[in-house]
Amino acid sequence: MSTDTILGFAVAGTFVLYALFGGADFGGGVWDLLASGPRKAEQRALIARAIGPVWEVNHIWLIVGMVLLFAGFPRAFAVLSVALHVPLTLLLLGIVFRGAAFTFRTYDTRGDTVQRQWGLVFSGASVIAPVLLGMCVGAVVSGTIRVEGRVVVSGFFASWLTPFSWAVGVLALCLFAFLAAVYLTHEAPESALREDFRRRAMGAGVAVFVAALVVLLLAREGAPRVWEGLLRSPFALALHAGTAVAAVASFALLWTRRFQWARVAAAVQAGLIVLGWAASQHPFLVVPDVTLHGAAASPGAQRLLLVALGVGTAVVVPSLVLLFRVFRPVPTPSAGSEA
């Protein structure tokens, strides 16, 4: 296997956890804006206690995949910052507000009007955020970003502003939207709370299936290449079917209650989602111009590259871990009698 393709299933894989644990995260805010009845306070409770010891370690995933695209595959990092700078941009000023929104918040005084003010911004930026990173998506995937050379000729709106685009959009927003209701089904400390999140957990998932179904028929006109990709990619055909199993799995596991491995089943689901987006556009990184190979770096600062990867990850791994074992909420015995 050659070195770009490693580093692309890197590229992948980082994407695969940003979206398992800072979509969650992202989730969280919109459960947050959405926290409703007599458990209204106790639902917000849990969903700062679930995210707030480490939920800004989680965009160490987007990070560490920005600067592989950024070392590993130059070129298209070049055309992606270009093309996509104005959704980008707005992205990282929705992280930022949502991070410093959610610690004013948290450090506010109690009941407030100004800690009422931190919340709808955390919660707003919460929604905002996913969306424009699906639309990224959607432009990448879409083949409406054309380069001629190393110049970007399709301006810096068209691209991501497609109905296409849109759908891929509110498919992030759903997709996050149940990892936390699912997450936050386990994390629950008492019956009534698990069963708010196992409602808005299924309700979500319903959400998911229609915006993954408005995706694809949109597909056809709006992204035919992803279109071929799905209908004739063994990879992504295999894909999209453990995706299907999974979604039933998931189901089936919160209907029955069994909250642990509906997380798991869940988890499964939404990264094969992931695993199938990157395996229907293969070998192109963005369609139609740019491709794995054609963007690659050298093969010595590949070589180099995979060699901190290596070494940065032996680091990270156990960090995080031992970061989630001491400062995750631990479900009560009650949860786990359930789970």
Given for the second form:
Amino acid sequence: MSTDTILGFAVAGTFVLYALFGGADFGGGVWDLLASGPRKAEQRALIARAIGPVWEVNHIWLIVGMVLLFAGFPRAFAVLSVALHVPLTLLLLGIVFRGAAFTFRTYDTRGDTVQRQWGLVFSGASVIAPVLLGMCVGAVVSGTIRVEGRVVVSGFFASWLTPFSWAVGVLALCLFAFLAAVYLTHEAPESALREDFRRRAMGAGVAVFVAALVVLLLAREGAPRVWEGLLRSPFALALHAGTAVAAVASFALLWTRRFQWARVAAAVQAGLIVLGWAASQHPFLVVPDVTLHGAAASPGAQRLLLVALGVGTAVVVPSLVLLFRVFRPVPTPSAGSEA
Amino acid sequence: MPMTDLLYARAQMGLSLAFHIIFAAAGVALPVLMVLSDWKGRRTGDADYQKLSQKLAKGTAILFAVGAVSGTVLSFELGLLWPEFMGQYGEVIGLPFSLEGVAFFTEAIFLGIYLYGRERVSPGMHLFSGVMVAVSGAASAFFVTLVNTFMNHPSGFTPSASGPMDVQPLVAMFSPGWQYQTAHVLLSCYQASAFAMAGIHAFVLLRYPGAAFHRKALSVALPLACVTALLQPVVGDLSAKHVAKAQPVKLAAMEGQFETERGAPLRLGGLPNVETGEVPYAVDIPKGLSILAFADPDAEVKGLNAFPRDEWPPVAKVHVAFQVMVGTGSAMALLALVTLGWRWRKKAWPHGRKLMWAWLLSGPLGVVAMEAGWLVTEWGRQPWILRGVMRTADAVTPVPHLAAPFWTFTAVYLFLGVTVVLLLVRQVAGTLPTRDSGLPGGEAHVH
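I've shown you the form predicted on its own. Could you give me the structure of the form predicted together with its partner chain?
Shown next: the complete complex, the earlier chain at its head.
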């Protein structure tokens, strides 16, 4: 396998991990905004407890993806930075306000009103950021970003403000909210709270299904490559079939309250959706003008990058395992019978 | 390319870095102070050190979070503002960036365990996590400084019209002068944080001289502050000697040296005038520059006039920033000497009003010196983004209306800065003694 392909996989892999971890943190913010019912405060407390120790770590997958992109495929990074300057800047503002407001809420102890205000900034940013992220993805895959030589010729707005991109943005939001709700069923210490998030998870699951359907319908016009990839490439077809199976499984597991396994199925479903995106645009990094190979750094630089990736994996993975072991939810006696 | 968009891009990048640098430095140094007091607390069983360590952990949490998000902004801004630079040289300099990512990842993981895991892990594991935070914080500063060294002294590739050829990332990663610049930057992180912490506790001690908690806090900050303040001039001198050899035009701007001359004087202060080629208001020390830069009173120092005018950095800005850095650095070194002298004679850290005032007033100097030093190296490299290879003007994004993101981020950073200061003030206020009893109070509202 060429270094291009391996690094391409690595970039796709970091995006999968960012969706599964960072995405779920955004989803937590969505449920903070939508907290309701008699256990409103408990819902918010659970979300804060679940996100607190890990959000900075989860969020670093995005930076890893960025670094791999500019070190491994510098031309693609330059093109994307120009074509998507506006949505990426807005996404950054979302990321800044989400992280800062979450931390300020934890340490600003001046009373309920102030806490609520920080909470609103945190949850509002958590809704906006995933939509923008999805819109960028939509623009990249749809073929609306055009490059001549090294110059982006498709303008700074038209490529990402298409109906298809909006639909992908909404899909990302629904998917992240779904992931968060499913994870939270497993994190919840008592059954009433667990039921709250089970209902939310199933609602969000339906929303994911509808949003995915809309994306597919719009893809025929808005992103022909995705549409064709869906029908022609057996590999993409298998990925999408796998996604469907995982989606049905996570629904069935939620229905039967097997939360630990529902979490796994939901993660597989979300991961396959991201991989499905990556597969449908292969071998392009920016459809249709920038390929993996065309944007690639020199083979020597890519090989060293792979070594760094290996070193990073050797250092980070054991540390991550430790982190998640330390903060795994402590099962309560009543949870044991259901798990 | 309209000039104003380039200026806005530079201003936005500069502002983002100036903001981030403070939080990054705190993320490097506060874990060390936090672990030191944690360890002191464990060894002595003194509850005050334990509490200090917890306070420092909260400060670290707030500052690290802002550092993490502002660092994310920077990693995107490299492309958003300088796509030509990243598009061509991303592969040359991607290696230290990736390793910085690894270090940052590790820091975030162990900070999570340290901050939230106090009750969940063994005491040994907890302390180990703190040490890992401190080590990976230093590593991440080390790697990211290597990128800046590369921009100052590019190596590890052959430039060509279509971009870099014959790329050797390992050579680029350790571009000439890396050892001086990384040491200088790491020291500045510890020095700036330790001086800020000492300033805060000196402030409280001036109002409540009997506050035992703050005496102990000062005893944690002062050793680090004194040692770094004395080491920094030595490292800074090595760094300047390297600049004198490797980047003579930057040295000429730093010193306001317009003509090439033997036995060049050291100019203290003054405001260089590029039209007249003079430095009015400066105090000259004969042959000082030749001695400092080349260890030879008659050494030749290249002047700005030896270089094409369009390759001059902004001379006045570089000179003034350099004077500020050296001036504040000297003041801090002097205070460190006096403090250590007192410590040596009296066998205790000082607590008299005069020295407390000196430490209070010196509290911000570390940060001032760090920002000034960073301005020296960045302004001093202009008009190049990659010295001698790519001009900043050729790297900037074609996206128009860059005033909009500049003012947006200015407002955001202002808001974040003010909020962080208020939060930290409240953290300190929670440790103030009640009615001069010397006992910390006001803890009830802090969870």
